[in-house]
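Have a look below at one chain only, the form predicted on its own, in structure tokens format.
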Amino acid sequence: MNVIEIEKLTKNYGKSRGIIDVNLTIEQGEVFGFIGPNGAGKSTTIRTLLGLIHPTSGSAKIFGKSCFDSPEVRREVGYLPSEVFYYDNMRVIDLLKYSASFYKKDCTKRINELAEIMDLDLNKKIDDLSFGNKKKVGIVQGLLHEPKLIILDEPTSGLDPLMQQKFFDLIAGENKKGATVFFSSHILGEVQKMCSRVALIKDGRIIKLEKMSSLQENSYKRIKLETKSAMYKDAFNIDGISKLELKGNSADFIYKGNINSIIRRIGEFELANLTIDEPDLEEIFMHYYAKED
């Protein structure tokens, strides 16, 4: 079953960039990553998916129902925005009880469990909270009704490293219980920890849709070598090389392709040293972006 189905979704802001012909399908129980730099179109996609803004064209469905004509589907969705804003004069517990009232279920036990996990004081007033603690309120608010779909937009901004790890553990637990997770971030390490598939977005368009394992498969290598004589850029004029850095007798680059081909080329040099490693996800991500420029 597909939990999210987005087809040719476009939001035009006039001269400002929106999103263009976005197509995505997310399966039940999946943890799906949506990555790109700030301003790439991640939040616009999410806000359109939630029905908070209406598209210029295209369609979006959650649980098989239109996001724009079926407001009842939102009862099964938990949403954590990148920035959270609240009425300052409310206590945390009053805000969360008010939020719970929309779901017509007793969420008291769940609120207390989540508050304990995130080390959140329920009796404090909102205006007495730091930005990080306000983000914790948003996490509890987004999960208090045990949603079947969790949508996270840059969820860890403002959280210290310990709270970030608690948050990741919490989301992993919700996923094990059956929740589908749509996780938007520009921090690639976060997506690498959580997701099974990932879409890369640039300038409002999806430029790649991959399994996380495929992004890190053996076809990508970071290669560093030193030779006994100076090297020139023309020596590396072969397909699959990117991010080439030459300095005297040293070369550093990412290679995607048949490993035997690059080894044959390297074998033409009189080597002093050679290392071949797995590149991190951020390097792979920038490799994709460079291809699209």
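All values reported here derive from a predicted model rather than from experimental measurement. Positions refer to the first chain, counted from 1. For clarity, a rigid core is taken as the largest C-alpha set superposing within 1.5 Å between two forms. Compared with the form predicted in complex with its partner chain:
- With the core held fixed, Glu245 shows a CA shift of 2 Å or greater between these two forms.
- Put the two forms on the same core and the Cα of Leu52 is off by less than 2 Å between these two forms.
- With the core held fixed between these two forms, Asn273 has its Cα displaced by at least 2 Å.
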Given for the second form:
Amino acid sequence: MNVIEIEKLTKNYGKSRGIIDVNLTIEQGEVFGFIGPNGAGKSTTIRTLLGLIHPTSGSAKIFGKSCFDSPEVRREVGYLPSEVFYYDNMRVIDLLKYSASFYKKDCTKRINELAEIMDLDLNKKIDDLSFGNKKKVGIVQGLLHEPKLIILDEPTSGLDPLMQQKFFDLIAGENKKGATVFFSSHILGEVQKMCSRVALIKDGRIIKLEKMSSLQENSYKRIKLETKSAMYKDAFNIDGISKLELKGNSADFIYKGNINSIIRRIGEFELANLTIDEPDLEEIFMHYYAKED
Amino acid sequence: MNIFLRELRANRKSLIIWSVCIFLLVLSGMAKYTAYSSGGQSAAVFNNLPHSVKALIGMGSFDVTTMAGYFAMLFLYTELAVAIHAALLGAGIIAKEERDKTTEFLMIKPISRKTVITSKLFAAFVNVVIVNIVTLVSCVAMVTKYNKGPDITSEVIMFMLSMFIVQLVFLTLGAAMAAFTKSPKASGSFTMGMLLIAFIISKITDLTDKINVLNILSPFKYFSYVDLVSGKGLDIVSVILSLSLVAAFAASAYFFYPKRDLHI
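For comparison with the form predicted on its own, would you give the structure of this protein in the form predicted in complex with its partner chain?
Next comes the full complex, and the chain you just saw is listed first.
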């Protein structure tokens, strides 16, 4: 069964672009990654899907229904917005109970469990919480009714690495119990960890829809190194290297291919420094653009 | 029901402040009645004021030396205050989710936007009723304290009924504005602007009879307070027309809100 069906979805804000002709189907039990730089249209897609803004054309459905015609389908949806804002003057527990009151089931036990996992003090006033702690409230709030579809919009911003890990474990647990996860992010690495499929969106259009496994085969690394002695000119004249910049004793390039062969080549030098990073999204996007041309 | 209770709680503080202010307004206004009613020279002074001056300070054609006339003059200011409350409340209660950026919290819940409007309008309605009752009690208490002439409690109740309808007009106007405009800050100012224009129109048409047709734009002129002072009660046609306006504003809130994009 398809949990999310987005067909030819277009949204314009007046004359400015939102998203153009987005098509996505997400099956039950999937963890789906939605990747793109800021302003690419990730949040617009989600907000249209959730019925907060109207599509200019096309359709977006959850469990086969539009949120505009059947708001009750949102009963099975948990949503964590990218920026969390709550009512002033409420304690965390009051807010969570208010949220739970919309779902017609007793969520008290789940609230306590989640608060314990996320290390959240339920009796504090929301105004007094830090950004990261507000984000935790958002996480608990999004999951307390045990939704069948979890929509996450940049969920990890503001969380420290330990909390991020707990959060990923939590989402993985929900997925194991059968929940479908729609995970929007601009950080490829965190999506790579969890997702079975990813869509890349840029300038409002989906430019790539791929299984994570095939994306990983194309795993790119940005490698920077400094050597103690000068490098010979053709040292990195091998397959899979692009954007090579050689300056005296330092080299900077993007590598795609077997990681062992590049490490062996690097091992030929006496190194002063070495960093191996995920290339940033822009560079991967550039690659996909290049492939399309 | 949960939104209704949430809104009652959220508006509690503001309701208390408004109630205290209305009480103080009535108290300070009524306390001056002795100066107007002391008879002798002051009565002559008031009666000899030019009509335009009387109109501007709200006396109109009331005999302010009697309790009913004085109350009618004071009532216009009380009514202005509660109308401001109703207009701000109506616009604010709808626009607040967008203003405080809680849209993404509330509007993704399994409820329709119409349900949200209904709950919020009911909560606002309760607030308006309470303000009206507070005004009624303050007025009856103060009138009784200072009145030396015939009892006017039944007239005061009629005044309050007419005021209640005016409150509803501005409440639903504000709600319709907030439902229609995407900018959450604009709806409140827009509604206040329309309220002030309505008030100014009511003052202008007090000055001259020639443009009475403009009164249709001013809910402050929907009921004849001269008739109320003389004990004639509320004109049923005016009541029906005003309530139709309330229904039309409320209906447009239900019509526009689900149709537009929410401001996030």
